[in-house]
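Just the one chain here, the form predicted on its own, laid out as structure tokens.
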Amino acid sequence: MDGRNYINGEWVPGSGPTFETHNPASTGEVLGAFPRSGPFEADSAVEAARAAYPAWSHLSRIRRAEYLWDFCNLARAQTEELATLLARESGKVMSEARADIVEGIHMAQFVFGRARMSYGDVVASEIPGKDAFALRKPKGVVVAITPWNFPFAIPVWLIAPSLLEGNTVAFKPAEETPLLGQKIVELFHQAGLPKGVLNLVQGYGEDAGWPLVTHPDVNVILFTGSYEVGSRIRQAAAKDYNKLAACEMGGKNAVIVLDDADLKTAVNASVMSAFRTTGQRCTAASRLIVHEKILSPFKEAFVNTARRLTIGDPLNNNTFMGPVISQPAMHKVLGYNDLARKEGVTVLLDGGRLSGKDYDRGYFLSPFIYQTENRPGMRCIREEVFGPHVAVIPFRTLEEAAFIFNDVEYGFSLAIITEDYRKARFLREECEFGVGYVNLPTIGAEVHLPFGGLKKSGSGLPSGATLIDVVTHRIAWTINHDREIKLAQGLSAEIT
């Protein structure tokens, strides 16, 4: 793909350098070129936003849905071609990137849907001739700085409430997936969106997404990424009166695994927890906490059913996992693995770089399991790795497990693997999460649920369905319909 930005309706080259974009199960294939972009294409984007305000924020709500229905038309029509491309680029087989496309879709269908439902309240007023409403306006000019994991479904969970809202967007893909970032965008050309509300800036964080989240036009900065980053974006908003961040960041999360849980359900649950997309999800498991009375069947089932996955080709529909996203990537896990190693835990599956006539192209790894106490200080255990890396952590009491899951920095997905609903209260309520399932995996959000997390997980502005909180601003309406002036709360309207 010949790369480009998309600025005020009109498809533009970089003014400076490009970057490829590569597979990363095949690192020589090159997918595409895009423009490194900086400051000048960021301002221009803000700017394009910024005028087209008005006119889309005026325009009925009901219409700015529809553009939304017709960009939902056009990604169904091409699924299995955006699928494909998602795989080549992300390294996600290609079962998760059909899923990755139909999240996408799903989004703008529950945003369509809700353009002719209540967007305001009205509330009762203490004096009889009064009618008060709480209604939405837009907050203005949203960024979207989106990861590349779900290069497509993030993307459009953060744009499309933030346009039916009424705000305009500029948007900066991931660095690593600006493919799809491009598609998205075109989607939306085809669908007819009016020029300069939505505007594609490529390129990396440094030179392109600083300049976006720093601008003084930006009202709302919609970030997805590591705590690190997010922590920064922030920080940076806290400083403008008129700004606000929501960034959902990462997480250590874990699978509980009880006494009485169904051995079968339990595994499965772990593994898909553990390693689907490879583990580069923020909702991936990388601790199962396991009661000590079911530790040993379900070590061996676990490492049993780990061993035999199919690692590979992502465009193989028998694939269960495929590549690391990049050699950093890659390097950052088979660190991790090195550092439980120094930590002296018990290696129960040990994993690594794969190598051979298919692995030796990408970033293939082998599923990394270990078996540990929570030990105070120990950092694999307490750290985000981003890969197949987990750690089987015993406990003994309901109250051990809950203290276990909870000793980390993160607070984002659970899942308790139980047939007993008192025990998953008790745990629901003594865990720090924002997703939790019981008897299920801990990804697998849908978009009509809040997704969100805690502590360095996230800002506790989530996206999905809450993100209307987020992009839009409350404000109360009150209108006196009786000639005289009657205040709430006995106060005098009398002057003297």
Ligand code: NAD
The other form holds:
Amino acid sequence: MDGRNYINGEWVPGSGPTFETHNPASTGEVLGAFPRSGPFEADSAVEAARAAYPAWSHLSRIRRAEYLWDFCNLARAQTEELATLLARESGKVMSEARADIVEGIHMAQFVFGRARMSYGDVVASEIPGKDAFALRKPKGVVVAITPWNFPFAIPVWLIAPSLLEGNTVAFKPAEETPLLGQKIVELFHQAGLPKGVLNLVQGYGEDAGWPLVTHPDVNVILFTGSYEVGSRIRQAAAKDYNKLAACEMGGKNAVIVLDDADLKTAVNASVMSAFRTTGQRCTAASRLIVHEKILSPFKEAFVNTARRLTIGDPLNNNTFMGPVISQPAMHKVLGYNDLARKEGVTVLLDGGRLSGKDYDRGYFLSPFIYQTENRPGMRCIREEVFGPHVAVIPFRTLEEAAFIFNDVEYGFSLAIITEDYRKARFLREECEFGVGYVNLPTIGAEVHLPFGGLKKSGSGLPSGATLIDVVTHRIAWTINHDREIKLAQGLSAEIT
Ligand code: NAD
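We have the form predicted on its own; now please give the form predicted together with the named molecule.
Next comes the full complex, and the chain you just saw is listed first.
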């Protein structure tokens, strides 16, 4: 692909160097070259978004939604082509690549559907002659900075609600997946979105992302990515009186398997949680907290299943696990495997880099599984690895399971495997998380639910259905129908 920025409705080549995107399953395959943008392109994108804001925000909500409907139909017609490109650029296997596209489409559908529904509340007033409303207004210019691991769904999750509510957007996709970023913007372009309403800035985080974050004319930053970057963005935004940063970040999630669990459900949910997207999901589980009574049969079945997973070409429909995204990502996972050994774990399945013909062309890793107690200070069971690296941690009481779950700095996703609703409820109340499941994996979000975590995982402003609260501000609007002024709280309106 001939990579471009998209500024004020024009596809513009960068003025400086470019960067390439590769297939992580076959690194010799170059998918495109993209502009390595900097402050000039970031400024131009924000200026275009600011200039487009008055007309876009004054357009009817229903008309704005119709652009999303057209985007949706275009994306639906090309789902298979988009999924294939996504699999080639990100290494996600075909069924996950399709699901990524479908999840983006679902968000656009959800947002479209909301257009004709209430976007505020009629509320009671103490004074019978007053009508009071809580309404919403757009915030202005939104910057969307997104990660590589959901290169279609996450940008659409952030862009579609922002546009519906009347904001304009400057979007920077991850440097690992610029091609999918450009495809999204092409679809909006084909849908006829007015110029300047959505702008695309390609490039690296520090060069192209940071100038967007610190631009004084930006009102909202929607960031999804690592805690390290998100925490800097939150601090930068906090210095500006008119800027809000909503950051969705990493995880150190867990499946808790209770002693009454159905073994098959426990193993399936754990395999999906640990190894879907090769462990590279914010909601992936890298800790399996397992009751000691079920530990032996669980370990045996889990390790046997993990050993048999089909690892290989993401474009092959039978593949369960593709490569990790990049060489640094591969070295990071291998480093954590070594760290776990150094920290004294018992290795149950000694995974590592796969080699031999097709594997040599990409960044393929096999599952690394170990058992350990939850010892204080151990890093491998506390830090986000983002790969096929998983700890089995035994527990004895429900209180201990909750303690282990909470004994990390993240708080994103939790799955509980049990037949006992009372125990599940106890853990729901005691564990710190934002997305929870019973008898399911830690993955599998749907667009009409809130999506976000606590602690290092999120800024308390969830994405998904609740993003509307981030991209709008609520105003109180009260109208007096009496001939005279009457005030709440018994406050006198007499002027003496
Ligand atoms: P990352 O933080 O390295 O990059 C995310 C985005 O931030 C990219 O577009 C990158 O270019 C940009 N960026 C990097 N430095 C920047 C800077 N200084 N200023 C502005 N932008 C900058 O994350 P990644 O490797 O792409 O994705 C993996 C991470 O994302 C993991 O931690 C994962 O858990 C997290 N994630 C979270 C969610 C969620 O919803 N909470 C979803 C998916 C991924």
